[in-house]
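Encoded as structure tokens, the following chain is the form predicted alone, with no partner shown.
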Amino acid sequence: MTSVLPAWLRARQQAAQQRYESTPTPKRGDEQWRFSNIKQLNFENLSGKASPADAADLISRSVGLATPTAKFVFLNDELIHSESSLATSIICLPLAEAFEKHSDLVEQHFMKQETRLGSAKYAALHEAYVKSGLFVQVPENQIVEGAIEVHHWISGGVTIFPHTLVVTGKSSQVRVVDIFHSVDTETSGLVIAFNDLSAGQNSSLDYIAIQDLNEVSRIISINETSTARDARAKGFVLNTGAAWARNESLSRLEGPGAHSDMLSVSIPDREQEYDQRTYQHHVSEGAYSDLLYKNTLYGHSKTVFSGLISVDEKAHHTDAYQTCRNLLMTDDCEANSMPGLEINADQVKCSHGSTSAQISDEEIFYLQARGIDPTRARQLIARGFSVEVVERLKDESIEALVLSYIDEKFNGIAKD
């Protein structure tokens, strides 16, 4: 039985469309998409149906985390599995069920940010067709161990519009792992993704994002984070698959001692492009922001990396940090990377940075008088570089977890 959309959702649905379609398309001399293949736009060569997949094998090869608290596995916006240990005083549902049973909570939190990375037509497709994704609430003073795991899986040809809204409440505390799928290797497909991520009072709220779709697939993910007085965000993203990728992503940070830390290691090979644009805005004074970018870039693949640290008038005593790091494995990558900031208080420590370098001789030179040779050696660099984002993390499964999808990338690129 097909459940009934809330008045609410149903008159944003129908303005989100129309603002879809009054919007234009980003064109080539967009400042928010420079440097970007605008050709990867067209979305025209979807069919609409989707290639056959077995509920059962899908479930069978969700595989992540080892005893997750909560799992839930949908296949093109479809739930097809859900487990949980969670207390029944924690909300952790699919967001689907969440319209029907917490319609008021939903729309308190769904969606508020405005996007202003340069997608607001694609986040307002994503807000006309949303149907499917997860709701997670955790009251005041509840700590949940361990982690959320949601896979999402495309059979290909079609679009799907999976949105993650996580709400921590005061003195709480919260992980989740989003890891995105396609069920084969021949078939595209499109993935938008959104998630909204609100960090309570004092609470901690940690959101992975896994892409891992294949090589014809694109997607186009969007991170908005809000984080409250005396609260630590968490935002990390790897990139491993699609053909294409975009990632954007917002932190505001609302509340003096806020701290929010932005992820993100991406390893293209071949003809893949990775664009990422990302804005820490210190609306509040005595924040704090630190942002880690790193890129190992192999074959013809590209990135870009556009991020601006934005310190409001009354924001003082602000202290934010971006970098964003370049590892280029071979002479016809291509990384752009333009850092920024803008200031608009007193008494704040801010910095930027951005640099792009070659695995020197000298490094392969030393493991090779200690027997490595020398692909393995670049293997081993390109790894090190990596896992200095990945220890961040600061839970040993989810690390391992995230490693595993890093070392079967890299190993995949060895074979080549």
Second form
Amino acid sequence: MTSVLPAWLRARQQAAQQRYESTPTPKRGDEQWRFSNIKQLNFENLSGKASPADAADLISRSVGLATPTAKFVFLNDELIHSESSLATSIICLPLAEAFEKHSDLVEQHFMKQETRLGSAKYAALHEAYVKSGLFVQVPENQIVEGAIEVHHWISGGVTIFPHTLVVTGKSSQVRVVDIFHSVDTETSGLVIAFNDLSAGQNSSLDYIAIQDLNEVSRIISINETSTARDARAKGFVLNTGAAWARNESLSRLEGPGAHSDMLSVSIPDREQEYDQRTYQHHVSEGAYSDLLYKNTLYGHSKTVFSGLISVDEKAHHTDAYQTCRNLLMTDDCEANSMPGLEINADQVKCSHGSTSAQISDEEIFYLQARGIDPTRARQLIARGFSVEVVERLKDESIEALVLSYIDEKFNGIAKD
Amino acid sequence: MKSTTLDISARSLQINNLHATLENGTEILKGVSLEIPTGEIHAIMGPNGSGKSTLSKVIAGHESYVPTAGEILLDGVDISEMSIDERSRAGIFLAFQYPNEVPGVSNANFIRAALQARLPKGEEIDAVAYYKSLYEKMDLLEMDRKFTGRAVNEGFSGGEKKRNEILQMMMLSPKYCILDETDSGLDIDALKIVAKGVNAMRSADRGMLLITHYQRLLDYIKPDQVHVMAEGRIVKSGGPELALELEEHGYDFLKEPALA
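Having gone through the form predicted alone, I am curious about the other one (the form predicted together with its partner chain); can you provide its structure?
Entire complex below, previous chain first.
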């Protein structure tokens, strides 16, 4: 498809390219990259040449929800399949098409916030090269039942820049699920993904990302959410795949009654490393945010969590919570947590905490005393640990989908 | 109780001269001998610290205790070398005094996993039959259906936890049940419901051991034998009347021989 990019986008892409070049690469000692494996930011091993992939095969492998409301499949940032039963009043288009047909609307919302959690350089790279992804705009009072499902396939050798931009009008509702897959298990690729979520007044916006790349690929994924008065935004990330994943998630609470849930489940094994940075930014008074990140670490894996709750001067009556819990399944794994608070307002209820623990012998004893062997007992307890987060999605079919990836990961670990 | 002419000599849970220490070497069980034939309910009473709960954990295979001598025979087979889960699958059930919480694992899935562990590889539980059986037992224990979906013991009251132990026991249908202080923390109504469950499990094919501090439980579950445990040994055995005696006189009589 040849499309003419709008002038505003061309200008921004040029500027972004310059910004990418002038922004220094993160280095050891940078606070926002503390405990990170900076070596993962060397992308020179990518050939830039995509390994072959069979689109028809990938479409048949793009299995997700039983009945998605709309479904899109991309291979290396090219749309290879789409279907939709959405009402025509709802805009749900591949981004390339949306640039063309809804240029002004996209411009209003596209990458509005400043990337402040460390990956500004890679956000600039994304902006310079983005060409694909999804744009969803739900008009006032429209409720989208079910969920929109998007599969992003990457073949080895290349970098892709998938973008998901979701905008909900007043009192509307939508759920979007992004699933990131690798075509094969051997060739490495790089994903620099961005999701922009803008929840309008009294609307409900759920965004679910399932990251199941192969274990030689890497991903930087940047989430920016803004939540207006009385809006409810829910962001969830599942990490099961990739050699290295960096998730940056920023939620801005912009109106009283705004509610933001920030959720994550990560199950690294072997040498996998997940590095997560979060920011709960209370701009408005009377808003609520609640973050729950859970990591279950196997093998020699490593996680980093760094979270900040920031309450602006006028954001009185803020409720903000942040919890990171690590379940250590081996002696060789490593979990790092750096919770933080910055409060500049009054009458604020905030809490933050992080814990790291192993499964206790007493817990195992109870399950074993019911006849369950210790390996299975540990797996059940670990699964339950993740389920507590998944249940907060409050949507049976999405929970089942997320759990299917979690179970697949646990089954793989059991076979090792 | 009439028995068949089959060899019933081996149909028992038999504990012979069992010694066990803590990992630091402190001896808790100092030679316990006890036989619970199928068809019978035995009670062990005794003061705090007498080793009652330790005995139940050692039978179940808890690894914080080191068995140093003696044997545990399940229908004539020594289970001392078996792991905790093997003992459970062989037919031992321990109802916990303080049941653990298992966050994120629903009660229904938990019990199902326990039943699944008893099936040969590749065989699956029949879901319809499973729920039918589960609901029947929950009804008997007056447990609301919502407990199937709730995480195991999480946020349960003391009484709900104990009922849940009995539910698991009923579902797993073990040969020998050991109930560790199941009556503790129960009000009288909850105690009656728990007793109803236990009495429903009474069978010629099953032996039970009730560990309790108080006689109260035995008003609702009639034991065939009562044993008194003190300082790591069974010091006295008798019929149900022994429990009443203890209730009246307390455990002080245990000290008398030493004073005399």
